[in-house]
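As structure tokens, one chain now follows by itself in the form predicted on its own.
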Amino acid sequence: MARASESWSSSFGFVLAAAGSAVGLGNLWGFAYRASQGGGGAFVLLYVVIVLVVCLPVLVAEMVLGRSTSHAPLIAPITAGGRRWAPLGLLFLVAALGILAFYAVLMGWTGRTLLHALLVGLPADMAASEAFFGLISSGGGAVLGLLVSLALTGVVVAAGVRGGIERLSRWGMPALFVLLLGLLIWAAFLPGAGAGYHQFLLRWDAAKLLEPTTIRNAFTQAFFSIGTGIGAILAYAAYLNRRSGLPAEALSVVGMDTAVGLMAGCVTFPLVASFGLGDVVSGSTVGTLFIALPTGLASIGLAGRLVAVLFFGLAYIAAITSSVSLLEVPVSSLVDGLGWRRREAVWTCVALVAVLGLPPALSTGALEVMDALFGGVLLILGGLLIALLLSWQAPARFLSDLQGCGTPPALRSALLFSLRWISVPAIAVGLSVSVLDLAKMWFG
């Protein structure tokens, strides 16, 4: 039983931390542009179906893998399935480090935009906004944002599970929901809010359901948003006690994450419609919120500045609760696998990620590639391998762990059936479509 000195103070603390891991910038900026590219309602329907039918059993399986082995992501697959599953542990580390490398850059953009809105104000027009975004997204400004974000993340993770990660989640998640609810109510009364809801959420085009890009976006958004397949939930679940009811906790995490994603959409879409930013959002994968939204909000004066502070404050809270879970993957692996002290592991990993983050900090093109590769393909692949490991290689471990926490027999059987016969085939299709769509996009 590894790392016995580390544990959550309660199941509620774990749920908040796992939800914090799931809720991040993907809910705020990713949902908007992917929904607009995917035809609105068609994307939302695919996303919800994938989350509830495909990802939820995988999330339970990842929790089982962590708790039943009590090992970090690097070691847990070997404990459950033998040495031939060692590549899955390496995949967790590569994916987590790769995602954190570009995610910390996005955090830097978010923090700089928040400080600018708070201390200076909003750009007067689109040209000024583009100039400001150029300042924070390239050169020394982007590198500084990367380093500050990683330093803050490192401080939280170095403080440990209860003293750092759980403490952050206990105040961060409630604050996030309060800010989001306030913005949701405000956005509902904007001129054109109804058109925003219709354009991005209610507009229906059945043909979009079969488009490769829509399918790729829906799988990417579902896996990136929930965070399963990367080892972060596994790392958190390794600190759980045996009595925690995993299916209920997984459902709580998925429910919170999906609610935040839809609520964030109901904030972003009215803003986009009200300020006429639809073309900008649908045509950009990164930078949209940092260029278009500040410009639009600037047009309504002081109220817009206040909303910008709240929105980017919300985004930064969401970002840091996710970044700490990403950093915990390699840190816990060094502590568990090599016997390192936590602080030593934290700052070694922070230094490594700082180097890996230089390409996305200096090039938005590199950031988009890393987002698609690490935050899409590798994440979906990780989910597929977790499903295969727990449903085919080690089903007895899966059922035994769920039985130990009082899960009813019918629910245990249903989860195993879903994992084997729904999640595995669906993820395999989603992964294949994603790889082919990216290959077509990158190589013609």
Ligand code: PHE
The other form holds:
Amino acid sequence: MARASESWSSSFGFVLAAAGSAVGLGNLWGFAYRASQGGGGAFVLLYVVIVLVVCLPVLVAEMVLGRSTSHAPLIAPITAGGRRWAPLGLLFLVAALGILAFYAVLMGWTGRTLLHALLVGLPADMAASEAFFGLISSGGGAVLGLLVSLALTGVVVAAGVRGGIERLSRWGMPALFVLLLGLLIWAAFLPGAGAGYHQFLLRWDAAKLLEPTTIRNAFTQAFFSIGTGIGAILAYAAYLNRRSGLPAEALSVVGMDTAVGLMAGCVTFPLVASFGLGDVVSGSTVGTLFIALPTGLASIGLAGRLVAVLFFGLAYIAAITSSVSLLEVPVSSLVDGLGWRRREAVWTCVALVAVLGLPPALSTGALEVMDALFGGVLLILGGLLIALLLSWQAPARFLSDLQGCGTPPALRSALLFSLRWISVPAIAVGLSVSVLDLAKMWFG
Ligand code: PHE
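For comparison with the form predicted on its own, please write out the form predicted together with the ligand.
Entire complex below, previous chain first.
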């Protein structure tokens, strides 16, 4: 099995693409959605701690798994741990396809809202906004959004690692930061800004720290937002040279991702508070922000329309730099494992995901279930297995890859130690709490 001769143009290109994969709708929409389900400051604190203490070492491990094997997600676990690790490769594939299926539906909603704000305008009131959301989130409208988003993702991935994915991230990521910074400053001057920060981000209630739903939301948000656990970063790291310093690169990815998550919260929550939409968002469903934000922005006229265009535009850029990494998981696996040509692999996977995307396109209930299962449970499980593989089954591979790129000995041991004794047990607890919480919600 020979790896196709693809590579990043530089370590910086890899970091941008990896940050592009991490920063996505999860930061903009997922963070707001989960934070508003309750938990306030406790949710934010748990999320940041899990990201830094639990996910960061797993992210390094996932990068090592890709780079040290130079294989795609389907094959890399076998190369590192032997045949009995083959199910992990399959888990990566199933989870990536499942996430992409509902992610592309959300992209469709985002794209349609963007086009409407740009070409037509914003809905006049809540009822009009709900009617518009109904139109784009059900039936033919939703399927069209899904197909267009998948097609765009396919075009980028078909253009290759350097010519497609890296090129997109090189202009997309800086554009996204500039737009977000502009919106952040604008939102800080809204009349209700202080109340918004307070209501969702700063409200402190220590008891929330132990609530299963807060814990599940924090774990899910951390893993989904960093995007570690399903082989997307692994696929990218397989195209990386031996010299790039992985711990520092993982830290930049995590830093950018967390910053964007918090910044996005500091845009959406003041908006929600200053337009008096707090109650609407607290009973949050996946669609709430798509309804609440345009309605609120409509009330301030042309400026609001401009902000809507910028916000949904930046969301679409963030989303496509993530969806390409999800598609790269099965595509690189077909290329690497079965010797397919990239283009064939891309369009076959796109066709498959278009079918898998029908249930979430046609029912938001199905979308929420897929989000919880693929984007929550399977992703966290994948993270746990990556941590186990590199800390207990193949620690020598982990250490020698890090040595090869010049990581100081103390940092290497510290990373291995935290992978073994912090990440593994913490993820095991987080996963159990999440599964029980979901079971209670669905069956209990
Ligand atoms: N991290 C992306 C987001 O926040 C989604 C994603 C999940 C990407 C898993 C890759 C792997 O939107």
